[in-house]
Every structure is written in C-alpha cells, then in structure tokens.
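The chain that follows stands alone, in the form predicted alone, written as structure tokens.
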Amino acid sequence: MHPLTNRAVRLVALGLCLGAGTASGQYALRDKLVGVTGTNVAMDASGRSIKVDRVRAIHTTDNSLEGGTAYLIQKDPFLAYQLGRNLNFREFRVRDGVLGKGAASQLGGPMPDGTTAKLTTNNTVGCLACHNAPDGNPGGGINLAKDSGFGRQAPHYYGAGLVEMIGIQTRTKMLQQLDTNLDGWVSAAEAAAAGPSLTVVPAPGEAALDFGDPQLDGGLTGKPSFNNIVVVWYVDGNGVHVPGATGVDGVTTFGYDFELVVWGWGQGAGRGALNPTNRAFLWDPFNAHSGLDAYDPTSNSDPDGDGLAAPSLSGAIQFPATHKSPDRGVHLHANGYSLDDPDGDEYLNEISEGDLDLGEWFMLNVPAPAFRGTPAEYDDGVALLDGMDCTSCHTADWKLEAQGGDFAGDRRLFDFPVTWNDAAQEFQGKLVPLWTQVGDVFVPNRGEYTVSGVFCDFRHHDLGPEMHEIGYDGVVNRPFRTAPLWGVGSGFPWGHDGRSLTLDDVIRRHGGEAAASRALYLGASVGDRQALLRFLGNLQLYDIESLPADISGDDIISNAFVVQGKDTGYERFNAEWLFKIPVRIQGDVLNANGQLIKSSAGTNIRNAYGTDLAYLKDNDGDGWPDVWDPNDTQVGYKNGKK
C-alpha cells in the first residue's frame, strides 16, 4: 500500500467515484439535486458542473485562517485542487465583471510597432472555451487569430506543473553556469567570461541543448543571443530591473538576467512567447479573453527591484521584469484588495490573489498524458523518433532535481501516472502520493522526479517557410516553440497555427532547422512512416475523473467504491472523494420521468466544500466574501454594495 496519510487512507478506504462520470456538463452553476421540485433545469446528476458560487478566494500565509488560501492548500489539499479546477473551467457571468466595460470582440494589443491592434479581446467567458477538448479538462482544440488572420492552436496543459518546473529549472541550470559570484544577476564581465553556447543537459541519456550565446555582441556592452524562448531584461551595477532598458551601455546598465517564457507558441525573433509561469498563464487570458483583471501582489511585488518575485503558495517564482498582473492595486482598501479598476466596469477585483493561487494549485497538480501501448511499443516508437533525428528538438524525457540548493524539487502534492492496460483495452491511473503530512499539514516531498515522454525541448525554431506567420503588422514570424508531442494523438488540427489536418501533413510541412528530419521521414519506407504515425496517435490524452484508478494504493480498482456510505460505481480520481470532508453524492433516485438514475450531485455541499469557514463565508451571495464585504447582508457585485 502506498504512503498515504492516516487521514487519507481512511477516506480513500470508504471507497470512491464519479457516479455517471462519462457525461459532460455545462460548467456554470448547478448546485441543486435530481428530483427536487422545482430544481430540475439546474441539477447535474454526473456531479462534474461547478456545485458552489464565484466567491473571491482570500490569499493568506497562516494556514490557521480557515477558508484562506494557505489553510486550503496546506490542511485540504484536494479542495484546494478543486476550487482551482473551478476557476480554470467556471463560466463567469456579467455580475462576475466578465466581458468588461468594453462588451465583446473588442481589438486588443498592441503588436510590436506599437500601433497595430494584435488579438480580439474579451471573447470568452471562461477557459473552456478554447481548452475544452476532451471537455471538462485541461485541454486545447481550438484555433485563434492572434497575431495574424491564421489561427494559433490552443495547447492543452495536461502536466502543467511539469511545464512550468522545467522552465524554472532550466533558467536555474543556465544561471548557475553564468552567474559565478553568485549574486543572482549575470553581469558585463560575466557574460564575457562565458562561452558562445550555453547548455543544459534535460536528463541522463538525452543531449545537451544549446540555448544561446550569452556574450554581449559588443564584448562588454549590447545584447546576449539567446533562443527566442529565453526573455531578458537588464539591470543596474547593483541588479535591480532598469525597465525600458535594451541592452547593456556600461553607463546605467551593467547586466541582465532572464527567464524562459514556456506557454505560448512564439511571436518572432526577439519578442518571446507569452507566460513563464502558470500563474501568469491564468491572469493573462483571463484579462485579454475575458475582460476580468486580476490584482496579485504575488506576481507583482518585487521589494529588491530585481525582477523577480518570491515564490507563490505553490512554490513557483514569479517575473515581475516582464509578467505583471494588470490590476497594480495603486489604491488599496484596509483588508488589502484593489479598489482600482483597470477597464473601468465598476467591478472590482475580478480576479483575486486567492484565485489565482487556487487556479496554480490545480495546474502545478493536474496529470500529465499518456501512452495508448505496451512499454515494448512505447520504446519502439521513440526509435522511430530518434532514427528520424525527431528527438533533437522533440526531447523525451527531463529530470527534475531533488530539492537542495538552488533546486525546488517536484512541487507537486501528488503523481497521476496512467498506463494502458493492454488486457482491458482502457486507460488506468493511479494515485501516487507525493507528500508527507506533518500533524494536520501536508508538506509535498519536493524530491527528483523525471518526466518521460514530453517530447519537447523548450526552445524555439524556424521550421522554414511553410510554419512562418505574416502578422497583422506585416512582419514575419519565423522561430516558433517546439511542440510537446505528449497528447498529440488526441486531436486536431496540428502546427502552431492549427493548419495541418493530419499528422503526417504537419510532419511534412516541416523545414528550415527540421529539414533533414524531413527527408528522413519521407525517405523512410512506408511501413517505418505508419508505425511513426501510429506511435504519434497513441500520444493521448484522457478524460480525467471518469479514468478507472486506484486511489486507495491497494493496488486495486474496485467496481464498488463507497464514499461517505454511497456507492458511487467504480473507482476514479475524483478531489471531491479526497476533501477532508469528503462530498456524499445522492445516489440512487427517480428522475422526472420516474427511471432510477445513480445521481452524483452531493448533499453535503456546504459542508464538504467549507462555505462556511470564515474566510470563504459569503452571506449575501454577491461573490464578496464576508471578510471583505463593506455590507454582507446586501447584495452587491461590483464592490461588495454595488
């Protein structure tokens, strides 16, 4: 059995499920039950709607504030992850502020010129609408005009925490390299020690990759010529961010310092991608595509002017240099959230510091994809990779270092690794505990872990003239971000501008960097390019909480798991079943046409969910937790009273 807490093994013991897991809902509110007079239009009997109301998360530090952020992720880890699953798929209203002052489809930017509009802005009114595929998951699946009238592929960010700790160790890795009186800033004299190339080696057996150069083009003064991932700002003689800087002159600049920008395709040479961390991946869609303006000190605050920030409740630093939330919080009130109002719409903070360290904790958590195949199979297939030099930009696998040092180790409170059993022809996870718990805290290991089968490098490439981009100002965009082959069997369309139909015409459109890849593919014989295929369709993705798993650690996915005296069907990883009060689900019932159905709405809301502790408590329904409510027992959505 595995190392699950007392508390944990007594919950999971009562057995777990999803009750009619494969049917999808709607993610607004349905927070009524099956069969109750009256509440038909708003219940949800598959129990995966949202089953409580927008309420703005407290963020705190003392995880003795009950309903506050650090008690949530700290004592109930998994309603943590729950109510941060909710921010990621909730459709937000009118009354949250969505959409803002400017209603919908309204042009946003700027592109680089400074003048021509970029994306349509406020276009959606939730996440889901372009990472919904599979539906009610981290998904992709959609096309978008951005930077030019051909679309940009929405990724799915299955394995998100997984993302954004390569990037941040990797930005670690090269730091070490180059920062050598260890200060936390590469200066002139340093860059100009280091060799042309910086590399870093992602795990034991893969090959080193290049970076860049780090050398300023003018020996002691200019620019370093790093890959288009890595972003850069410059700095004083004592570090601190010079912003508007662009290069290093020996007069008010004297270095630089840099992340890896690791979500978003790519934009041209020299201009990046779009977030570095997950955090920023939340508040920046949520401003551009739905109008709601996140005020969040974690991403902002950057006492030592240096540009970064402290880590989050997650653990993740942030880059305050290059990624701030767009609500500055310039005017604060006595509890400490913003009384500005960035896009002038009366509503006030849209998106709290709390959301978004819900919102993390659920992206750093949630599964990475899976293989459709035997680990025979799998090896076969990278081969097949590695023969067609796939591999020197698609890198398998990346080890993430224990904590120690400079290293963060594996952040996450737990591991989902799913398999295909070949026997059942199905997909099967199971549960990994990935902490231990210290009293009524639990504390993530934050030991080694490597993540196999990414097939990414996170660098940028010019993958030749049919993957360039005319953007809307008319520059040409060349270099875009190597694509993480994990779950790319689970969909279309393919490339960076969603353009592609099949694999093989994605495959095929490849040249410029991946030209000699190419050509061994096309030189390949035909069965050598099926297999390929094969392989690269098996890369998939899964519906998370209907996938058969073990959650208990006995090894066993029971056909009959019952949870707070339910039997909810068979066992999936459900948060809901992991709460520290766990959710009951009504069960068995007659619907409006008198057939018994298994309902998983639960009964237990209030409780389960912890709307009464202190700091979630919102009386008045109008989305302002009491705490912060001037008036809670009048209703008002913009501020509390209006």
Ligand code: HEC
Given for the second form:
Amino acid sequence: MHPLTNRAVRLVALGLCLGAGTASGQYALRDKLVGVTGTNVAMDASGRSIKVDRVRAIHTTDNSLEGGTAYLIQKDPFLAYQLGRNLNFREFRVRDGVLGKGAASQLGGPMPDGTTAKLTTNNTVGCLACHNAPDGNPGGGINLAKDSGFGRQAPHYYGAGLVEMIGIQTRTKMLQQLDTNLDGWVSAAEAAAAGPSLTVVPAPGEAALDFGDPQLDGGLTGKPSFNNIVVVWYVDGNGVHVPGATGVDGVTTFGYDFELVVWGWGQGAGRGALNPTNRAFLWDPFNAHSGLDAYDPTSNSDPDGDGLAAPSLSGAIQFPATHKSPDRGVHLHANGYSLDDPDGDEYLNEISEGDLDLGEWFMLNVPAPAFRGTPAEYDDGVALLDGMDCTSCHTADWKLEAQGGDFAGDRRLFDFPVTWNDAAQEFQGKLVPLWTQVGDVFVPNRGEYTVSGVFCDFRHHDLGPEMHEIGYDGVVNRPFRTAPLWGVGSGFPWGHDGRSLTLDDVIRRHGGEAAASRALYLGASVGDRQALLRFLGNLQLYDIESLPADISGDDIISNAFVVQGKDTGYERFNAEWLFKIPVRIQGDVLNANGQLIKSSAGTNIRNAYGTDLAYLKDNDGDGWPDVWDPNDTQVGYKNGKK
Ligand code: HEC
Ligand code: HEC
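Would you mind giving the form predicted together with heme C, to go alongside the form predicted alone above?
Zooming out: every chain and molecule, the one shown earlier first.
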C-alpha cells in the first residue's frame, strides 16, 4: 500500500504527461530538450515520443556485431524492445517511403469473388493511427473500411507474444497426433488413420477443444475438415509445398501441412483469418495500410520447400507457404538489401529484415491485459462465465509447455504481471525476469507458463445472422474467431464490426452455436447479469509505461526512482531505464510559463540508444545505416544516395 503522499507525487507526474498532449501526433521524432529555442521545435517533456531518427535496422545472427539485431536482442534486450516499440508507434514520413507513389488512399483487393476490392489501403502513416487507445500502447481503436460497409474494428494486441505462442504450440500438438512417421507433414494414409476429431487440451483442468476432422473428405484424396482457424497447404510425396493445390489428388499432392491463423476476426469459411505470427502481422499492415514494403528473408526463406521457415531471432517459425512478405528481393544490392521496389515509389527496402526482428521482439514481450479486482472477484467472474457456458468458447487458460522435444517454451524475456491494489485503488506492475545472464548475453529461460484469463479457444464459430457479415461482394461471412476477452472492458465498441455499443448488446447478438449460452444469459437473474457485465468491464488495458511498477526486483515501488543520478519520479516500466546505458532524463527545468517541471526528455540519447554503434550508425541521417549506405556522406532517402 502507498501513503497518500506517494500518490500525490504520481498525479503530478501524470498531469505532466497529459499536459504534454494526448493527441496521437506525438509519436513522430521529438528529440529536443525542453527550453531549446526556435520555431516548431520537436521537444517533448513527457518523454514518450520517439527519440531517435528512422534508420533501417540490420539483421544479424552474430551477436558480436554491435548494433546488429542479434547484438541488440541478446545483449541490450530492452533497447531492442524500445526500438521495436518505436517501429510499432512511429509516424512514418514521406522521406521513409510511406504511402507509395502518389498512392494515398487506394483500394486493395480482392474479395472472395475475385473482382471486388477488399479494403482502403495506404491511408495511414503507422500502426498507431488505428491501434491507439490507450495512446502509445498496442491498444484497439478505430473501425476500418474493410470487407464490408460495416467495417472491421481494430482489436488491441497486448499479450501478443502469448497469443502467438499458443497458436504455434497448438499446431505442434495437432501435428504430433497426426504425423506418426515424424516426417513433418500429414500423408493421406496418416490422415485416414486419424479419428474424426482432433482435440487439444488447452491447460490442465480445461475441457479438450475439438479442432475438427483431419481425415480427407474423399478417403485418400480431398481435403480435411478442420475448424476454420486452421489453414492448410498441400504437399507432394516428399512433403514439398505444391503452390496453388487445393486438395490431395494422389497425382501431384500426397498430403498436407497446416497452421493456426490466430490473428484476425475471420475472413469467412475456407479462408481462415489474417496472420499466423506476429512478424507477419508487422509486414502485412505496414504494406497494406502504409505502403511500406518489407524485404524479409526470415519470413520467406524455405530452402527445403516444406512451406515453413526457420525460427526468427525471437524464436517463432514462419509460414512462407501462405505468408510471404511483399518485397521478394529478386534483385539484391551487394550489401544485401533489396533493389526491387515493388510499389514503384523509388524508396528501396522500406522495411528491413532487422526492423521486423525488433518489432517482433516488442510484440513477443509486450505485457498482457489485467483484471481490476481481487483474486476472489476474478474467480467469481469466471464462475459466472462457466455457469452461462461462455467458457465453452471463451477458454480461460492456456498452458505453454517448457522447451523440449518439439516445444519452444515461453520465449519471452520477461513477464509483467499487473494486479489490482485494492487499498491504493490502482493497478501495479512487476517486472519478472525470465532470463539467465551468461556473460553479457541475456538467455530466455524458455520454461513453462500458464496464460491466465485470455478467454479464447482460438476457434471460429458461427453465431448466427445477427453476427454475420455481408461482404462488399455480397458473400456472407459466417464464422468468426472467438474474441479473446482479456482487455474487453477497455474495448469500445464491440464485435468484429464494432456495431455493439454496449457489452450487453454484443452478448445478445450471440446466436447460432452460442444460442444455448445466450439463453442462459437472458434467463439469469438481473443481479447475475449485472455481475457478469461488471466482471467483463474489469478486464482492462492500462498505460504500460506510466503504470506504477517494481522493475528493480526489490518488491517496492519507489517514489523517487533514481536512474543515472536523476530522480525520474515514481518507479514504472520505462524500458529506457533498463538499457545497457540507461537514459538520463533532463529533470527539473522551467517551462515557458516559468513553472518548475520535471522533463523526461533524455540528455544522453546517442549513447543510450546506441546510435553510434557500427550497425546502427547513419552518418548522413538518411535512414540508410552506413554499413549499407552506398554514400554515407550524401543524404539520399530513397536509396542512400538519391
Ligand atoms: C488502418 C487501420 C490499421 C492500421 C494502420 C493497423 N491496423 Fe492492425 N488491425 C486493424 C483492424 C481493423 C484489425 C482487425 C482486422 C480483421 O481481423 O479483419 C487489426 C488487427 C490487428 C492485429 C490482430 C488482432 C487480433 O486480435 O486479431 C494485430 C496484431 C495488429 N492489427 C497489429 C498491427 C500492427 C503491428 C500494425 C502496424 C504495422 C497495424 N496493426 C496497423 C486496423 C489497423
Ligand atoms: C459458441 C461460442 C461462443 C460462446 C458460447 C460465447 N461466445 Fe462470446 N464470442 C464468440 C465469438 C465467435 C465472438 C466474436 C463475434 C464477432 O464479433 O463476430 C464473441 C464475442 C464476444 C464478445 C465481444 C468481444 C469484443 O472484443 O468485441 C463478448 C463480450 C462475448 N463474446 C462475451 C460472451 C459471453 C458473456 C458469453 C456467455 C454468455 C459468450 N460470449 C458465449 C463465441 C462465443
């Protein structure tokens, strides 16, 4: 518990952040100190803006190459996290190649009919344009003109690493049951030998979930009938992906492989959803929404042709059979970047493989939503969900297995549990290291972990006409992914289309497969219904960087957390405090009104952010690091020299 005085200190600090402006416009580059003179100066006393200029990051696997992504992730992992955070929230500029050649606000295609355009593309300058509630976090936000005139609501992606790990592990558990000869794919005979349903137990004590029928519909030919979240590709007799194949025919295709497309509301029967990994959910929206094309061998390389790529630096396998980043690098510069320029705007290699390493590292580690209440209140809420059969789809917990055999373990660097302090009436966080330090390398422990309260079975369900979607092309989309309910109390509005303006309304729209559950909700006492809605309302997001948190591991949230000799205010999870060389804040300074304020702008940015390390250095400031730049003394945003 914190005495009131502590809280007062906090409110002053928070007031400062708010005073500095809550408009999302603050996530451009603002690297100047408070008090610098001039006009239109890019200063930010709140310290939340991006403090380093755009430089393409360079993918490395040798962690001795200073400033390369293996170095950053393994030797300065909180700097890697912060650089990844910056990529998720940066407002890209024309000089970074954003939006393409005179191509702001285009139509991108196609819908299932093959002719109708599917969404408005090239209409924003970064992820934060849509994922910005709360601002500066991977929150939810706007409704986008996509698939239907009713649009699609942007969900939050707090806890993104946990969701990705659940998806990859569930695929592994399914494959283990089917692939009896252990050659990595499912042959027609293996499919025939399997039963009519393939189940996975999410966590001890949870009911087994049925992911559908792995058998081919024609016996030794045809397609399996999985739940719609499973996307399948077909392979030849050696397990090599046969592009364009739509089933097993016994002539060119002899089996299949598959992935769980855990991300996205759903694209209709037979089309799964959007992306199976966080890395793909970086290059895909960068391309679709901002015209920034990624060249990414990590996503696309598949030397043995099986449709799978080796794990990324963060440890996630990728699925090139179905998801290839847009810039294919057909023509490469001798330094290794792509000369292809698929969007024809003359800005080359707009998003680099290294950028994706860092953005993915942030998404892997970004904290999960929290519950605003006591553990007993949480248990009461889950009991209500159980009683109304909501948890037959909104599965509470998933267990990640420790590393070993086919499992990768919990690949995160740290956990950040956030709990409700009832006495102080506030959320509080705690940094829990999940790493072992070996020399100067941070090695993730890859232990087991139970993801608590995600409330999702990662399956698609048909909830009946009130939840169906009439596409632009007239095709009706019926199945949608069970919405993960963590953070749902901070979401507004609700449903894939954002058409429900209350939680009660979105529950009342549950028909079809959820009709019996809805009947239990409607038949419950007013008191139980209100208690359920209160519980859902308490599944919340929070501002990650200003939340009071113990990051030093002493179980105390200090009121005057000293970093680099400066009192930064109350202790909180600002990754900058955990860099190899922590950021030193400007501190006490007089503002334009002559008031004494604490400026969180940084005074040692070049040092702390490693801007002078060999693989990050960009002498002429054109976004092309010197080790790539064909001319590092001539500013050339497009290709290093032009
Ligand atoms: C123009 C608005 C917009 C922009 C910009 C945008 N998103 Fe999204 N995002 C959405 C919408 C809408 C959805 C849901 C789409 C669907 O499922 O049909 C979504 C879904 C997601 C999801 C999946 C969430 C879930 O629960 O399924 C992730 C992860 C995500 N976005 C990450 C990003 C990242 C990273 C960027 C930047 C590289 C980005 N988005 C840029 C609108 C946007
Ligand atoms: C048969 C599976 C199923 C059952 C049972 C079920 N749901 Fe859902 N739920 C879903 C699906 C699928 C969605 C996504 C619907 C959409 O937007 O297309 C969803 C969406 C929601 C949402 C909206 C979340 C958001 O982010 O917009 C809430 C809230 C919700 N469910 C609560 C409940 C409650 C409470 C119950 C029990 C009374 C329940 N659900 C029972 C499958 C189910």
